[in-house]
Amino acid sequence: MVRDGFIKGDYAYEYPLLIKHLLKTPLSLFPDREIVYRDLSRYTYRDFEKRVHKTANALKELGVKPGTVVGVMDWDSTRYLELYFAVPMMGAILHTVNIRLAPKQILYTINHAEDDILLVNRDFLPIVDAIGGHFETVKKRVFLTDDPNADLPDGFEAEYEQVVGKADATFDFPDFDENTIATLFYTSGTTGNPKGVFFSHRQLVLHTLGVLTFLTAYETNGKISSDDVYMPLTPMFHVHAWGIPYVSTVLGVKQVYPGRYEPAMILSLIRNEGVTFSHCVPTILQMVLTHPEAEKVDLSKWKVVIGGAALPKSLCRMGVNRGIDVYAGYGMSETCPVLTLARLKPSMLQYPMEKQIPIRCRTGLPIIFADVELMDPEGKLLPHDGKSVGEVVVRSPWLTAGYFKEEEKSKELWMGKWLHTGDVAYFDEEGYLQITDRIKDVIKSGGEWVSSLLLEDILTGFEGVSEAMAIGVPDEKWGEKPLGVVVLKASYKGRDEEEVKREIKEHVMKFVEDGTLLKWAVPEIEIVDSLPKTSTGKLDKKVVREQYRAKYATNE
């Protein structure tokens, strides 16, 4: 008798955590249930599983093996979702090409992941014709369409519907390490090239656990179940589209994938599908929100999760006013990438809606087995006491080891074995985490901390001000002050602009008044006509902020 340990046993079978065990228990539970791909196809669950296996058999055929890397240039497809389970399912790496990068940028990705077989969407040919002959690694292309009749592009070896149809639908994926990588991609990052990050089977296993978890088994806002109808409406190439198309499946949803993002094709899936949660940046769901179509499409059944810039409380008093229940998620491409989310507890319920927003704008309570925590400069960990401010440091199963082939990067990621996130924020009375910042995006005047944070959300509340940047700006005496950068809606367009300015400061005093902001953090304000975006759909503060701190620099 073993009392002090535990003897493990030749004779016993180690269940290793892989991404094919996510497909049995729907198949069991809903083998009938729809995945939907725009207004252009549809198949069941039992269908996707044989697709799965040809896709892998086609893979196969082309050359693909354990530790091959297959890049993907697609939009939101029932494609993508194939190769999300076969390529890892067969040993092989998953490379989803941020297709939103710049052409010299993508070749970097594509040749620094060492990328063998390289699947495109035709629109993306010209990307790939401009670069392709710079490839050093890829052996093979395959084309992606949605055009049966299309001709196949001169230097493509297939096309992607021609040789899975044909292909055998029984494939033996086998078991293997768990910790082998499943998938590789790229951070658009703000200075020197794209940055790799990537994800092993069971990293991925976890984080779809732990997410599907915290989202079905607590009875608040936001919950889902087997009877959602899923589309996702962030890219397929980011970041697993936050992984929740992993939890979509194991639930067995109905899944609507709405290829490229064009709000009506959007706005026509919600009412036709019926499609009851999504996740997005939140310029799509202004985007949606603003269509003309908008108005005539019922939301109230819509779940919505924010991440990947600060919730606005004036989006989420819009959105939540068409009825949808809208909160805010966070994470990022390096924790694979939730970690928050933004649920109202239970007894929060009862509150009414205009106290609910600001705790469904908070970034959020952090999620089973993410161990979230704030570091002083000298690394001692704070409190969470709703006064004490760090950086956000994390521990989890899933994320990420560091950056692929960056061994001095990821060190500096690792630094002390905590995850550096790189963002400022507290925790507050109720145990939510709130951001004010990104460390390198905080306004630093006259030895001060200004949230940009802060001011954009400010900002927003405008009524005539449909997006904000806040950014700080060379200053002669303070060193840095405070600057806002705004887009008009279109009712506040063609106004006499110093009129409009000095509207948006007034709204800003009463955050004074009230004491929310200090007067010397009154932004000034610039004007313009549209702000610009990163690969993933954030406002680009780099770009912005080169522009004008150039220009303050020039008036000193």
Contents of the next structure:
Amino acid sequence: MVRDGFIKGDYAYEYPLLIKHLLKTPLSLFPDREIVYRDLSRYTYRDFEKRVHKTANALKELGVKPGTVVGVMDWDSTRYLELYFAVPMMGAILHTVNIRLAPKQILYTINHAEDDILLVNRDFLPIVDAIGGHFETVKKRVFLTDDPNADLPDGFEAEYEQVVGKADATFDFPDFDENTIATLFYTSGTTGNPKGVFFSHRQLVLHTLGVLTFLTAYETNGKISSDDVYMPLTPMFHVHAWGIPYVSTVLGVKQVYPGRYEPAMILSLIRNEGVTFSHCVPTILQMVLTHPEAEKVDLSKWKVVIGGAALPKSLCRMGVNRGIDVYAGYGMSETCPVLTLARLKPSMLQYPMEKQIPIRCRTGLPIIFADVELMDPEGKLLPHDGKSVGEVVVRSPWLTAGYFKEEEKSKELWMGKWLHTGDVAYFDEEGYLQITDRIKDVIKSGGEWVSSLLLEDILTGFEGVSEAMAIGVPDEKWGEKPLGVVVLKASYKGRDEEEVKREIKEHVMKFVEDGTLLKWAVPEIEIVDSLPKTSTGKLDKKVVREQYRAKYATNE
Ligand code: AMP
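Let's see the other form, the form predicted in complex with adenosine monophosphate (AMP), since the form predicted alone is already up.
Let us now look at the entire complex, which starts with that chain.
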């Protein structure tokens, strides 16, 4: 060790970067600040700390030990925030179950993650009823409900509030290796089953500090500081709600958790609780701004980071016209997630808004500790020169080490020791990253992935289809929507196309009914005579994508 040349013994304490350390500063600075859950409950940071200890004791009673995987199926709640801290602080692993997946995929993730205990919001009981018989490792189920009088459903061990309420308020959270896994969750990608990504305490702490620095230290727009009021609008099951609950807790800001996302509730929380900082996918902001109540709410103090998909200029304009400080951010499940944020450089603040809008919509400036580079197909790094276009590859202390129990996919992700994002971009002259395309073969609708391979499998399973291609096409509301482009078998050619499309839809709906596909992933259908092929005989998606992108083009 380098320091051996300076001293002989091991005198110093090696401070591990653990999530528990994030809780100290807010408690000394702002112990009376509030953490609010919808219009249902509120407590202070002081109470929150107690609840974290109580939650740990309650979970211990239920058998949770270091290494235990705790699955959670909940909307954004103060309960979830308690679990964000209590579970990893015990040395256990928090599996934030992706409730937007189809039921069969949810089952896959719970079994693959080897959840020992599963906490379930009553809204997800129908899903758990449908798949619970196939759980392989779940030993106990805990019920999450906002209704204190609700009966404990069959098969459940306990109700969260009851066990936490009567638990002891001190838990001795131990020190352990900062590389201990803290969180695990699944993202559905191009092919097959969802893939698990995981993050250690060290990674989450450094991500928190990295985002915190970039969002607080620079005197420009979109800043978060200790007087802000934070409300997440990216689900807490998805990449720790971009890690901002941890950032906000360190800052000791007032926090507001909105439960299930309902535009009217979101708007009333913004108004009544004075929310000033949020983040979401474009679709959610669009839904909030177009809700009839939106007109009546003063949004001029609201800062909103848009990610998960590009921020369309029209939405940005709609936002800034309402006085919202809106700008884009970029990252992915695999990257914890934040890599870039499109805050303006201080000198740009004086630009007229029309000139600011395209900058706010860029993909962003890399934050501290995010080494973002571009790579050509031969593996060569490209210059940041305003014109070189390549795949975005990254290195940072907070990237997932691989896909959970997926050797081959992990190797691919980390080819050449760079994490490959599957996004294509260039750096503009001002140093902002700009994504222009995606090489990963996926469709992203309303911020959620649809696997094109799954759709193609389903479509070619229809007796009248000989070839099928699933692509994403622009959509005003969802950003992108799935489209199935199919070639019919000779026996189906010449039949009424509308009728055939109806039959194909009916066929696809069978996969919705059996839990393989979610309803919103059902594609529109286009029938063509043939599909273009590449020189090697593979279906040429690029050509079809371009053709239909133009056909379905929205204004942006
Ligand atoms: P997820 O893992 O679901 O968070 O999705 C991450 C992916 O969403 C990225 O790899 C991009 O393809 C896309 N994405 C996220 N943010 C942006 C952005 N600001 N602009 C364009 N695409 C984005």
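Everything numeric here is computed off the predicted structure, so don't read it as measured data. Positions refer to the first chain, counted from 1.
**Q** Would you kindly verify whether Met318 and Leu269 are assigned to a common rigid part between these two forms?
**A** Yes, the superpositions place Met318 and Leu269 in one part.
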